[in-house]
Amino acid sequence: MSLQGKVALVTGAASGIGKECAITMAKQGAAIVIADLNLAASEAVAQEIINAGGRAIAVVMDVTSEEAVNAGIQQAVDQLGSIDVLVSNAGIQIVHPIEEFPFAEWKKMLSIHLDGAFLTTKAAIKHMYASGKGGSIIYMGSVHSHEASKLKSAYVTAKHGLLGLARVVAKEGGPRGVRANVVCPGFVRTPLVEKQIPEQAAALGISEADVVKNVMLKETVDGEFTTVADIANTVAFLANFDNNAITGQSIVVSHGWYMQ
C-alpha cells in the first residue's frame, strides 16, 4: 500500500496508538502532522519520522478547543498542502461507579472523545471538500463502541457516539469523496490501559492479574492483547482504501473479543 503524496494528521499522537498510526503511515510515504498537547514529545515523534527519510510536523493541540484545533489543522494545510486523512485518535479513560462518577470528569471524557472529533472533522473536512480529492476521517472508536463494561459509563457513552458521527459524516462527505470510518480495538497494552489495571483491581476487589485475564481477556479467543501494530495497520488499510464501497464502518480488532 502507498499513501505517496497524502497528509495525514493523528491527534493524540505523540504515544501509544497514535504514535504507532503516525509512524506506519509514514512509511507508507504519507506526510504526517503529530497533533497533541506535549510539543516536546510530538516533536520526537516527528523527528524520528524525518530521520527515518519522511516528512513530518508537530503542532500543538487541545481537541476540546475549537480554536486550537482551527489554528492547528490550518498550520498543517499552510505547511503541507492539504489534509488527505484525519485520524481522530486523542482520548482519554476515567472509570467509576456510575453513582460515584463526578460530573466534571463525566464531561471531560465527552469532550476529548466526542467534542474532539466533532471539531477536528470540521475543521478537516473543509480542506478536504475544497481540495476536490475527498479524504478518509478514521475515528479511534473501541469494542466499547459496541459493548459496555462496568465503571466506564462516560467511556461506553462516548465510543458508542463515535459511530454515530462517522455514519453521518459518511453520509454527508460521500458525494464529495469523503469517507469515515471508526477501528474499534480491544484492550491494547498501552500506558493508558496500563494505568486502568490497578484501578479496576481497586475498584472490582480482586487482583490485577484477574483483572487482565478475568475481565480485559476473558472474551477473546487467545488470550491475546491487542497491538499497536495491529491498530495501526487497520488504520492504514482505511487511509489507503480510496472509493466508498467501504465507509460509514466500524472494524473490530479485538482478538474475537467482539464479533459482529
Ligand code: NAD
Given for the second form:
Amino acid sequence: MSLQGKVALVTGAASGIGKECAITMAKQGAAIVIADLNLAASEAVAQEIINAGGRAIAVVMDVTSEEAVNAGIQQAVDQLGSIDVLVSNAGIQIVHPIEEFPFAEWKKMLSIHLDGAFLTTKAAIKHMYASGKGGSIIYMGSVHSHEASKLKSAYVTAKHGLLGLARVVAKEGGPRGVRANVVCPGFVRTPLVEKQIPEQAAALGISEADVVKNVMLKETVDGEFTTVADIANTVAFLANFDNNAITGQSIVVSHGWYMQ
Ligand code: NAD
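Form predicted in complex with this ligand structure, per the form predicted on its own context:
First the chain shown before, then all remaining chains and molecules of the complex.
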C-alpha cells in the first residue's frame, strides 16, 4: 500500500490500459480520479474500485479541451485534496496510408495525444508545485514512440512527441520534485487494438490472423501480447518511485519487440 495518501488522476481510465492502471494504483492505496469522455463507463470503474474498498471519483474530461481539463483537475483537487500522480493515457488510433490521411483526422490524433498530454500536465503540475511534495507524471507512449509502422503516421508522430514533452517536464519539474517518464507498451489486446486488426487486414490485404502474427507480434521474442497488467504494474512502479533518479526516461514493455 505504498501509494497510501496519494491522489492519482488517470485519463482514458474508463477502458483498457487506463482502467487497469487505475485499479492497480487503487489497490496500492491511492485515491483515484477516473477522467474520461465516457462518464457512465468512468463511474462504473470508480464504483468497482469503491466496492473493492478503495477510493475513487469519476470526472468527465475531454483531454483536447483546455476548459474541460482545467475543470476536471480542479474538481479532483477540490474533492480529494491534491494531484500527486498524473497518468496521461487517453488515446485513439486512426490508420491510413499517408497520401489518403484526412487532415482533420491527423489533427484529431495530435490533439488527443499531444494537446491532451500538454493540457493535463499544465493543469496538474501547478498543484504538484503548490503542494511542495512534487509528483510523478507518466505519459502513455508506445513502442511507436521509438519505431515506425506503415499506416500510422499520426500515431507515430504523436507518440514520438511525448518523449520530447517528458524530457522537458523532467528538466523543468526536477528541481521541484516532479518526475516525468513515458511507458511504451507493445500491442495490448484492448478495444483500441481489437479495432485495428480488421482495419489493418483490409488496408494491407492480408488475413486478421496474419495481422496478429506477422504485423503486430512479429518482432516480439515470443509471439505474445503484452497485457494491461504488465503496463499497470510498470505505471505503479513509476508512481511509487519517489525521487528524480528515474526521470525523463521511457520504459518499453513489449516482449522484446523494441530493445533500447
Ligand atoms: P482504449 O480504447 O481501451 O481506451 C482509451 C480510452 O481513452 C477510452 O476510455 C476513451 O473513452 C478515452 N478517450 C479517447 N479520447 C479521449 C478524449 N479526448 N478525452 C478523454 N478520454 C478519451 O485504448 P487503450 O488500448 O487502453 O489505450 C490507452 C493508451 O495506451 C493510448 O494512449 C494508446 O495509444 C496507448 N497504447 C495502447 C497500446 C495497445 O496495444 N492497446 C499500445 C501502445 C500504446
